[in-house]
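Listed next as structure tokens is one chain, alone, in the form predicted on its own.
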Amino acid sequence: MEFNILTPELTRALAAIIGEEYAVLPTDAEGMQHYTHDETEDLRYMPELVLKPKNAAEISRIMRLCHENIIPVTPRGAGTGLSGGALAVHGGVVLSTERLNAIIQIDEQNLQATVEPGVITQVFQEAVIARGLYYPPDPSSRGSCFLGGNLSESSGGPRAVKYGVTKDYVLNMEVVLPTGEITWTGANVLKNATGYNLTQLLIGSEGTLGVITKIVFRLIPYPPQNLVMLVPFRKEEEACAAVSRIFMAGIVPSALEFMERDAIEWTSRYLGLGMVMAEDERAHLLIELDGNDMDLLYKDAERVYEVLETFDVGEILVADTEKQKEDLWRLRRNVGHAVKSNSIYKEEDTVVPRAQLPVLLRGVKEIGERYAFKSVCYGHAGDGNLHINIVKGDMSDDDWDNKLPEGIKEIFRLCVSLGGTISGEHGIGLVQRPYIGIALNEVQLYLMRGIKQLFDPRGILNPGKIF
């Protein structure tokens, strides 16, 4: 698909829809910079125009005009993505949802909430907790990411292991289609067998099928008690193997996170926490149990201890205070930032059945030895989601650009051979696009391309992503 460039006349017409004060024009080089990148590596793409609409009606008018003139439109939330999904790779318009930031209603009777996509995830979580309710999905960037972006990638986070990911909490959405129509995707009910499930189709579509303008979430009661422990292992693979054994013992933690030694050391330095590890400790599991009764949590913790006794573990730290809990979670949530501060890196978001985690970790290290790259691994071990941070370090630019992609292909082939796939929560976007054929066959891709064509006949919405 060939796109047209924005003429001065069309630029003025688009800006007039929302008011020029909410448009960033090409002449504002400094204002444009924020919208040229997300958190994916060091990639930058310059849009021709940034628009910050306030409602679905304005977005509808923008989309109609861009559809008529074949102008590419890249929807953007907070720009915290890790797959290049919010990058304007074909120029055109960046459509920012930052002004759609209202919590419209929290319905305590029906345990539902209606919000706009520009609400920060943590702000929403705290608002419903104040009502005794809970929205569990909590990606590491929850303090800055937008709910709309979470839907676009079907984000998960640490508590997905017990509570599920974003898609499990969405009942209905208002969306603007690439051709400008405004529609709802479902109904505000817990059960719905009326036609195709358009709501779930739009979730995880990475902004390629429609622009989300309202979301209806289901909520659950808030579990007020929790217990957090940090468990050191002398062998990385044993830490991975312990994960499935905990579940086999009948325990479902609210979080079960894996961090290898470098992940903790780098992050401790990055945050200035001064953590000291024994020389022989190679990996840690961060385990959280939650519920309503602390006595029951202690009983579950005893069962977890019984499982851990069968492995070669060091001294287990149980957080005694809220400050200790916060520090442990701050450590885990900042691993990605710490790795990024050390070196240019690529983050691969692999996922396998959790019992296969030891095989995946061993395979990643073996592939790294063959291709001469260092990896720092961590992630949501409870649901088999391992984040593999490949750091450039001393690798030559030629090896980084030409040799490393072959190593990444081997990692992805290993994931698929183990019954997994190439992305658990970060999406395909731009950077994983070359590898999608490893995970999906031609029949699957044909169906997906057909869906894209039906929703977006001129291919203007977030072009260059996924396929």
Second form
Number of protein chains: 2
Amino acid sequence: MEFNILTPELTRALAAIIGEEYAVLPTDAEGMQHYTHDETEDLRYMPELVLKPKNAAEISRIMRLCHENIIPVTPRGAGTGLSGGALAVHGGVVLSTERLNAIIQIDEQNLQATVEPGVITQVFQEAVIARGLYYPPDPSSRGSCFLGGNLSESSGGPRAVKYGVTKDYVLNMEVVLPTGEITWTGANVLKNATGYNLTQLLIGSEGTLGVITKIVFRLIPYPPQNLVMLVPFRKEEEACAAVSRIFMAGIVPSALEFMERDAIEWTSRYLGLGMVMAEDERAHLLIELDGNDMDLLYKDAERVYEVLETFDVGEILVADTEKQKEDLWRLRRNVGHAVKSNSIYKEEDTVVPRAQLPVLLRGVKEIGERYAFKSVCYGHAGDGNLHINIVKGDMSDDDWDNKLPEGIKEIFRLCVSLGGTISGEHGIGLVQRPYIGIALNEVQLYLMRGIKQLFDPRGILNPGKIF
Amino acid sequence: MEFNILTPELTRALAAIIGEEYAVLPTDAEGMQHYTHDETEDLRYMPELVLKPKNAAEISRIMRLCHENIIPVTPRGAGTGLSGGALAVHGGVVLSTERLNAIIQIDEQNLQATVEPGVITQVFQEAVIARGLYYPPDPSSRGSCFLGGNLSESSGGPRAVKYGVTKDYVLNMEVVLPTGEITWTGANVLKNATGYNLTQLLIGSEGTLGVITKIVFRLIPYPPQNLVMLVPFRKEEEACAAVSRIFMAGIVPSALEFMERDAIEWTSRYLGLGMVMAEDERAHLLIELDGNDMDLLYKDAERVYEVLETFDVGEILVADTEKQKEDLWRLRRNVGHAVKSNSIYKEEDTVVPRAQLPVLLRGVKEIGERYAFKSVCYGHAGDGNLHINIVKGDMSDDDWDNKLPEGIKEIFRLCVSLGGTISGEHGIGLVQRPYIGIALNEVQLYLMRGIKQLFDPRGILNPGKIF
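Show the form predicted in complex with another copy of the chain, please, because up to now only the form predicted on its own has appeared in this conversation.
Full assembly next; the chain just shown is listed first.
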């Protein structure tokens, strides 16, 4: 795909659409910085222009002008992505949705909400909880990430195991197509059998098919009670195996998170929590149960204990206070940051059927031995979604750049052979793109490329991503 | 689209792929009968050939041959559809999936099941319940419909209000494309951010994009306890209004079904149940609560009663025995059959945000008065999904054919104006096709037609449906 460079004239015309104060020019090196990277490794790409439009009409005019002039446009939420989806790898325009940040309506009668994509996930969650309602998806970055980004990557988070991922809460979206048309994708209803499901096609398309400008979510009643416990295991694989067994006992926890010893140790140190672990504890499960009724949660907890007793577990910590619960969650949410602060790393977002987790974990360690890399694993074990943090440590740059990718390929091939795939909730973006052929066959890629071509005949929207 | 007629030579070649004993020729008038209709009104279309392949490989060979020769292929499940999706309106081949009827695996470790599309929904439900697992979607026709058809129409049913519709339980599918390629659409995982969501694109595409040959479902633990009540209202609109209020009280029932007085009366008579209703009872809600714990259900029921007391309700019947529960469900499930046995009718599968139900119901009655039609309304009120049965009664054939469609258009425009759409779970198929422009705009239709063209360049798969 050949793109054009932004001329000064075109730059002025684009800035004029939104008002110059909402454009960042490359001459503003400092202002530009923020838009050159996301949270993916240490990658940086300089766009030619950053635009911060206010609404769909402005975005439509921008898209038309860029389509006409074959200028790449990279949509961007909060830049918390972990696959490089918001990086302007072909230059051109970065289109930030930060000013589309209104919660337009919380409809308590219908348990629906209409929001703009630049609303921070946690802000939205708290706004609906204030009305007794619940929006469950909560990626670890929920304090800073945008809902639009969550849709683009089909984000999950710990509660997905009980409540499903972002896609399961989206009823309808307003989007601007790469050619500038503005359309809704569906209707504001819980069931829809009227034509193809454009809503679900756009979700998880990583900003390559359209720019989301409004979202209609469904909400559920807020479950006010919960119970959190941290369970130490003496064998990593038993922690993984316990996950399936808890479901088989008829319990659906609202979170079921796995952390290797290193993940906890590094994070405890990073946050200054000063956690003490017994020598022989190799991994932990963080288990949350939620619901309307505390008595029922205690009953469910009894059944969880019964399952855990069949494994070699240490002393179970049950969080008694809100503070203790928050500390446990802070621990879990900061594993990524802790690893990042420790070493250059790559994070692989593998996912397999949950009972295959022990096999995956064993395989990762074995591959690590052969390729001489250390990995810190944690993630949403209830979903079979294991985040594998490969830390550079004292690996040579040459091995890191040239040998490691072969090891990553082996990990991904293992996932696929177990019935899984290469990204559960981070997306393919830029960094997993070289591996897409491991997960998708030629027929699937042909169909996806055809869909891309249909929506974006000139390939200007978020080029260089997925495939 | 111009199609070719099946030559005797081609007929022989197609039959040879599967073995002649599994082909039905038009010379076999009796054998052909079953394949000329589904459950949609009294429509009949004669195919040129019926094929009953056994597996994806055979279907692939059939598709290649039909693609090459531009012969229409209409995939067919059990023929219980309500929008004419399985009717061979352009002749050609009807491809029945009745022999793809194996439950391949129920994976208790992963709470997944792999099945073929010709399995009857209820057979599958009972097979998983026997393992303590649950597949919630249960369309009224569950005793005879096929899972493949449920996917094609994105079927719902009463439990959707708590558990979601068919699409929410599908992880992965094996499909044969119109051009003959066989591919899986995704992976066997609960979260997937790896490329576009082909799985959800295919679900609800009404057999126009591919023939489903295997399905991987996710399952959940079976909730063993439930509580069913029938609540009479003196005003139809209050019954609708109560629906939203139950959710606002924090309760998510596992079913929340609305039935007008006529729906109950006709069905009670049809089934010989001999139900007696007070003169002034105009509508009923059938409410089901389910879960693991009976005490909790009673607590929830108390909260439901508190909501109901704020409305003008009659005596609430709580089903005490399994027999009573089954009778209430049988009543609900047979409304469609009862109406059908009473008069020629058309069923509209409208859906709106649930708090708009009273507005929709009032509007339907008002439109009915202007166009002189009687309607019997019932459906999944918890989802805002109202089935409007328009009965012919003594309407003239001319009015039925020529005037009524204008009234239906008004109903559909009303749905769309309320944030809803024209089909919640039956699909567009043949009979709603003339109205698709009310629900979908030109941009949406352009994209959908483009997707159809990509998957099926010669337009041979289920032509004449949706758009």
